[in-house]
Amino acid sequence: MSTWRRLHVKVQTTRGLLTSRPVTQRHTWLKGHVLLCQSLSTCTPLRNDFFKDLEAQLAAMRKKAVDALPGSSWSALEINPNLPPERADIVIVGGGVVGWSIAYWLKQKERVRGEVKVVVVEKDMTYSQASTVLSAGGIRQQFSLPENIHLSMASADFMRNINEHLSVLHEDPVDLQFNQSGYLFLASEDVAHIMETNYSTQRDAGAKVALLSPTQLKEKFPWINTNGVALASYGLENEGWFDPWTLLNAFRRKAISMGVIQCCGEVTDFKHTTNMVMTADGEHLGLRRIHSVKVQMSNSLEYQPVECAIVVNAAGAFSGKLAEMLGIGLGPKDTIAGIPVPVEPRKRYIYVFHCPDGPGLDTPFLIDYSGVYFRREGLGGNYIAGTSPEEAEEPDTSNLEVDHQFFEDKIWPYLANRVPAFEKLKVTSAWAGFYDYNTFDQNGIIGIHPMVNNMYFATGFSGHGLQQSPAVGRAVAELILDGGFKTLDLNGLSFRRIMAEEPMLERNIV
């Protein structure tokens, strides 16, 4: 009862506190046998002190109520602060470099700050198995398709000026460690004509590339054995390698600073509706629309449905499996519903080796016509190398274990042949990562799926998603917010080619 009286006194006091004119009043109340006098004014500090005191009184009352219950350790259940919001405009599934690039560009393009609510869902915030950070980190314009050339040129320009885009106030500037030593492709007599065709395409697109004869190649890089080399293609600018982890973190840091919400969890289901329509061929087709995604929290039984207007599938090597949750590819064969998203994980090994007498600072990212590649890794005679296996020899993708015999059998002989100094080397470490491999034509898939009218895809880049991520993120944001591509024409990379069975084959896949 005494507590209530004290609260009554405080409430009565507020009447004096909230008067509209600065006055000083003297009030007197009788509390028991104590005469209570208090001088009141309308000044802000006293008002703040009053509410702090009131809050303390209420907290004490709550504590007494809790202590009165059986078991003094009892506490009310609290909401998990890591749960995603119940509603968002756009949910991006996949927090790799492509997903975070899309998130950044969506916020960059919004007309009013906070206009677009974006959530990025990533199941492994350690990125221990992420394709982004397990790649070789190369960037090149030496492709055979104009779309890939333009994507990489735009991305290289973004990276050269990265702090104009991704700097954050009061944070350290971004240092990509962008080493522009170029790519050097070698061609045998059998494929030299393809290199010449690719060179013309690259030059027409604006890429700075030069063709070298074996003699010119030997003069520029004396450490190369030119036996078997008929022609070489060398990138003069905007090619080389950079730190993948830094690029990923730069996109993520900037996007979060702009209001993007990060969620550690896994999308395990979709709530959607289906409308049946008939195609021109008389085929019954179920058109789906997603209404919410179910996010299962990591290491927990908790999950959160997130209502959304748009979903972006940037799940990389596992984007095909995500699409299957909506029935994509699970329909009858020879129907639209039976056409899967042709993206699957392919495991690739990267080996680090030491050779104190190897090539020096002018070493480019060299791609031998055998498929074996290597580049310098830092200083002190360290290098990384790898190659893609034959189709029939694709390794098991259930784990990321490294086959060390693969280096001995498939890589070292070609390294030693092309660079005699590599006859003596020592492998110091190795790792494996996944390509989001497009089995249809080894090219990216960018755009909306014809069966799901609010799911956009950015996947299937088959090893060059990291280097193209800045331009890909902008392209997807344009599709969503502008209704079409504005900067680069990437319509050729849509699902249309897959439905029409018209592959856009990229010849320069490493």
Second form
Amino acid sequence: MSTWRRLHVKVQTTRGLLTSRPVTQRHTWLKGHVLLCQSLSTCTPLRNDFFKDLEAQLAAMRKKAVDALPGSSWSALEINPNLPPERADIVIVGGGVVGWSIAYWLKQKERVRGEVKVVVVEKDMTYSQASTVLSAGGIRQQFSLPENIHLSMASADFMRNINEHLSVLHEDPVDLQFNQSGYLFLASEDVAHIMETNYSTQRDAGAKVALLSPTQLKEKFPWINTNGVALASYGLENEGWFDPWTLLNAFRRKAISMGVIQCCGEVTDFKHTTNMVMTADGEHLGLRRIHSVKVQMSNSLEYQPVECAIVVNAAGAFSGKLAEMLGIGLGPKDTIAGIPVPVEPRKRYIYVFHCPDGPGLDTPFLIDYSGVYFRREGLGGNYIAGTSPEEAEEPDTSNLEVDHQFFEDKIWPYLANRVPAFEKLKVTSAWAGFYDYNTFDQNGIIGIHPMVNNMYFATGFSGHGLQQSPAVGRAVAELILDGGFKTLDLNGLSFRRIMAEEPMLERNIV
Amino acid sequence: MSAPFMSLRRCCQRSALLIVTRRPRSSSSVSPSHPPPLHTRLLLSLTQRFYDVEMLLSWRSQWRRKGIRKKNAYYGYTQRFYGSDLAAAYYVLNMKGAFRFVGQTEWYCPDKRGKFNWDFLNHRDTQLEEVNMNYTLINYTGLVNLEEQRSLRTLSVRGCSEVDDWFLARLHVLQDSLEELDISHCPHITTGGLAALRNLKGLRRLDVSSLPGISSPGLVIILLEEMLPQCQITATGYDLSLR
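Let me have the form predicted together with its partner chain next, following on from the form predicted alone.
Below, the chain from earlier opens the complete complex, with every other chain and molecule after it.
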């Protein structure tokens, strides 16, 4: 025990000696080299610097080695990640509600996960000129063509169960803000018989519509002036208006979650081969087949040719221009090659106004026989109105500027005539948008073009593309994947009627 | 608990939190200061990594929806053999609702376990006058069983989670007879659906209390009163104070 204690004391003394040595050293140096000691202790000694640099360099080398090994995402070539893939099965040109609806339904109908590779190309991600977001957002079944009625009814069914179709796991449910207010069409004496035939067509197709006489109309809506109204057609169910941006984003979110690739770029060219054939009439026809689509990146000279099997033209107001790139319509007149795709942009204005004494919550989407329409917007006494101008007075489509004089000349008089409360109103805002106007018969074109073997068209809806988009998407997906229409027979809306020059006129175009 | 299990649990918690924070949340109902519970976070991280988990979860929601659809199916067989009124009565009892026939004072309702008295079969071709479907799973498609009831005066769908705006729009089939409607506490009704009540011109009493889907309840109630001038509207359970 005493030996341990002696050892312990010895250790303590040696430790004391060790610690005191620098003190003694400083004491001995104190007389001479004090300054030297002080200057050396402020800056870092050179030997430590070298080791720290070495550490940093070794870390950088390690990082470079890890990057070069397979499994890391670094590559020596700087590849633009926004380019579309080099190969795809189906390229959908146009990222509006029709384009994304087709993309969603293609993915929904595929039998094996990853069966079709779909790319949606949209040239403007801000959607500043797209018809989808600039529309009034109404949906109605009151058409004169049975195909249109069925398309709208199917779309209303889709929207009723929208969360069954478009809900993504762990994301918020879709809320379309659907106003179930119905459409009200007013007819004067001379067009009342057309309205009656339309009513029987709509009833046969299953739409819930009711006809009202002027007295019934006045009883139901006391704020209407029924002068000149002979008959009114009122939608009871599945009609109203909703938020188009929500629908577009719901389709887009679901389609991307199912594997559709989104690309921001503009389609400027097609690479196609032409097969010259002789028709029975002795006419030379150039049947084209698209091999790749040239997608140009925005504000850049970069482009990517996307090899594809099928191209879908859902470009809306710009579909005619896209078809011209393939040479459709540039042949001699009176031949099949000379018939262009009859879709062109037409500018339409929408004005927002405020009227404090206007009609209340029960305001339907009212469409007068003069063509003027209005609907309620929100709960604060705001309304949205517009009309289709005459053929001769179509506004210029090079920009989206609003002509405010148009409201004063062409809309306000009819509005004030129909609803006396609207004599006192104040226009708060206005915007303009394009209709993808089908100059032939104002109805949609769905199907393959006879001259281009693998281009499907879903365009020309002339103002009712948004309300028919879910059903049109399903129809085009059936055409592509199943080879024919399965749920709705839309053969009447194909290119045949344009080639044969048999228009299927829709009489209830607003 | 053993040490390796604890460390595994901690590791899972940390990685789950990382995954949750990396995903951009559009607009979560849970505020960032209250993260979802552990099992939800774990499930979320598994769903993002494995297709199988995603598929199983989507099956779960599809199964639930299929159950609701089956309950609200069209009682075509019953209609063919017993008539549409008894089919409607049977539908109401199956959904655990209650009803009263025209001209009678007795209510037919199932007990807590869902068993009910089959005496209502004795009254063939008697229409229903009052239907109480509070806290049931009735939805838009289920209304097809009640469409033929042209003497239905009272309908109460308080607290039904499947009643939404489209259901209200379909009520126009009862527009001539319906006098009293109770749609309080239904979570999926919004202002757009209340606009659909304009068709029910015979409505005398309407209860729209505590609807969480309406954004500005005070204004909506005033607009409803203007739209239905002869109707007495009850709207309690809203905080109408000026903020």
